[in-house]
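As a starting point, one isolated chain is supplied in structure tokens, in the form predicted alone.
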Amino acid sequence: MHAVTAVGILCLIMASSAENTKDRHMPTVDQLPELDDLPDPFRMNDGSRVASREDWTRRRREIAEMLAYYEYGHVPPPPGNLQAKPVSSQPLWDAKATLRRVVLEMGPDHRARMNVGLFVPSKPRGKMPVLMAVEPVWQEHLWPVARLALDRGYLFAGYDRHDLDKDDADRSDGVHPLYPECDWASLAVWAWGAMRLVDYLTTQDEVDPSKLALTGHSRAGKTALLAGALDERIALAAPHCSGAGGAGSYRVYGSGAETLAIITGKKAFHYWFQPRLRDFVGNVDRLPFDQHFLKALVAPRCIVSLEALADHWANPLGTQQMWRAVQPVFDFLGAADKNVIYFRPGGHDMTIEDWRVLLDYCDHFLLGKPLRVRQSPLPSPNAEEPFRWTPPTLR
């Protein structure tokens, strides 16, 4: 079984060879200007401003390269040799559904391996939408979510990101020895895994490849947003409580939020990011982007940012302000309603109610059903507009 390799230009921009990674150069921190505003996503690297869709295509490429160089690292291209090896097929719920387990083998000598699970109904309703999760969905605590998704008319799929990177600073295991030319950090590795899940799903007869949604919680939420930015086959990206490095701001944060200095610290999660990001600690005003740039790469596809009002570590204020800051991009591209944020009461966990809300949004954006979700409160409704620039007028 071979992978579908057309993942969109942004993934290919982040792909790198040993030679061009070594020769690539962008300004160092001391060469970048201090900004007194959130960076303008419409300001090209040469100082000109986006004024057309063609300009925006070029600007997206600039943003993708910027994020790869400073924040996430460069990923390898799609492997092109993906094979799915069956592991098991388990009937569930009085044989109303089946959990399929496969191992994807790919990359150099097929040595990259990733466990995948897919829940399908015994009688599929033609080609069906898929809710994907950056999770080993075959674990029994996620079976209620699988049943909920199937009852709502979705397939449910996920993968074990730790097969590719064990969530530590060791670069001698997982996929790292297979791609020594790549400077990708853990979040980029995991996002590359999500794209390989899409490769597999688009070969399955039950799957509607135009209706794929991807979610994840916390660090997996950061992964889901990054994968959604890079892979244009993902119609809806739904980061959940993703915070710093995800849907939250590096510049704007409330009390108790995880900051750039904390998350990139040696005793924390520096290995999630390209080491250059740490250079901006104490110089965040020189950072040439904030996380609204990552979200801008998803537009005009859909983002549903799912958050919790008491999840202070994940920076509700900064997440709200990134949602506001990316709205002009969605407006510019004629997708004003596809930038969504939803806050519920509570803290840093993903509840069954969160999954229900997400499926309500999927019903609306993927299937065209009326939206059943009521507008949620914002954590800081009176916060000032987080930027002073204005979107261009499309010509």
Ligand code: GTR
Contents of the next structure:
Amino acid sequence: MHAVTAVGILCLIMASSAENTKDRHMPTVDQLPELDDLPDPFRMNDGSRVASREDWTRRRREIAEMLAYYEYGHVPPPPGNLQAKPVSSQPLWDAKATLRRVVLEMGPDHRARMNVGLFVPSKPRGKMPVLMAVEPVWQEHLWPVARLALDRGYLFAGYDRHDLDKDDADRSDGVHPLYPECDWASLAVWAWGAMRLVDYLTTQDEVDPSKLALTGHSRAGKTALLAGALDERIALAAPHCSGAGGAGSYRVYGSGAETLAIITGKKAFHYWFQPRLRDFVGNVDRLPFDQHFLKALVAPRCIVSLEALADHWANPLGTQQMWRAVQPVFDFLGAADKNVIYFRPGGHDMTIEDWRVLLDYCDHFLLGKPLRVRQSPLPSPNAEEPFRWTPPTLR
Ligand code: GTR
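Next up, the form predicted together with beta-D-galactopyranuronic acid, please; the one we just looked at was the form predicted alone.
In what comes next, the whole complex appears, and the chain from above leads the way.
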């Protein structure tokens, strides 16, 4: 076990690209061109266009770095010293299942602490798929979901993101003092927590590490999508009503949608984001990415974007257009069917029916079962395609 010291720690967006954040420079808003189209995910920073799988690997790194620099901040590498301290083991439902609770202790001097819960059936069927949520799943209001997941053959797991960073602008608590070199904002901290949940789960005998799905609702949905983008161990990322900073666009808005200007406002949620994102207020056409870039990092793994037609604040139109704009990346990577969007009627909440639909998708994509979900309507089926570029043909 190696000790990680707080001083001089390297922050990175993915384990393969360590760099000190202080040394990084990317163009400022006024140095960036104004774009009249959604940015092209296949256009490399040097102006050339992706033409091979190898090019995409390089482009993927560029995109990850761009999103870290301008939008979410850089996360530290996996701590490598994670210890799981047992908290409790509670039999449930006539001892048909157990709720295991542990605290993960990790990072500099093991001072980063995060509560985790895992529901396991008493008779696990070999190595099982896991439905993970950016939620403290041990809380009783989530037990019906746990029961549903277990009945459907999944383990159910989650964590308390607020153990790492409370949902406020204070950077003097949680993990921030442990990683003084890291410019990560709250969504990145919370996503890093999801990755540590994966670290833990992959040490558990009952877990099939190739069948991990991660979901979350709203701000937890933004977190789930970001974690899915950063961590290739997550086979399926399912942001639910995630909106701005998640699966919703910063450029294309339906009426009543939360905008980049609103969400990064001083009285709103600026601390969820790297402060540079706020520089694009009034200059959104200069943003060198939109959220289809975040989704592109998940490809060719699976995204199931779960949405609600009347959740206007979460921007159904802009979310639909991001789904369309990332499809060429899934096509290019030979995963055309893995870019899913599902709109149900209704507003901003995650109902048991939503969890059921998600499990239907998990059954299909993780377990190879026929897809049970019916085709859902789009909020704006006649909206014009928001881009003019096409996927490159493979060399
Ligand atoms: C809203 C916020 C949204 C969304 C939501 C939630 O107030 O503006 O972006 O994250 O909270 O998390 O419920």
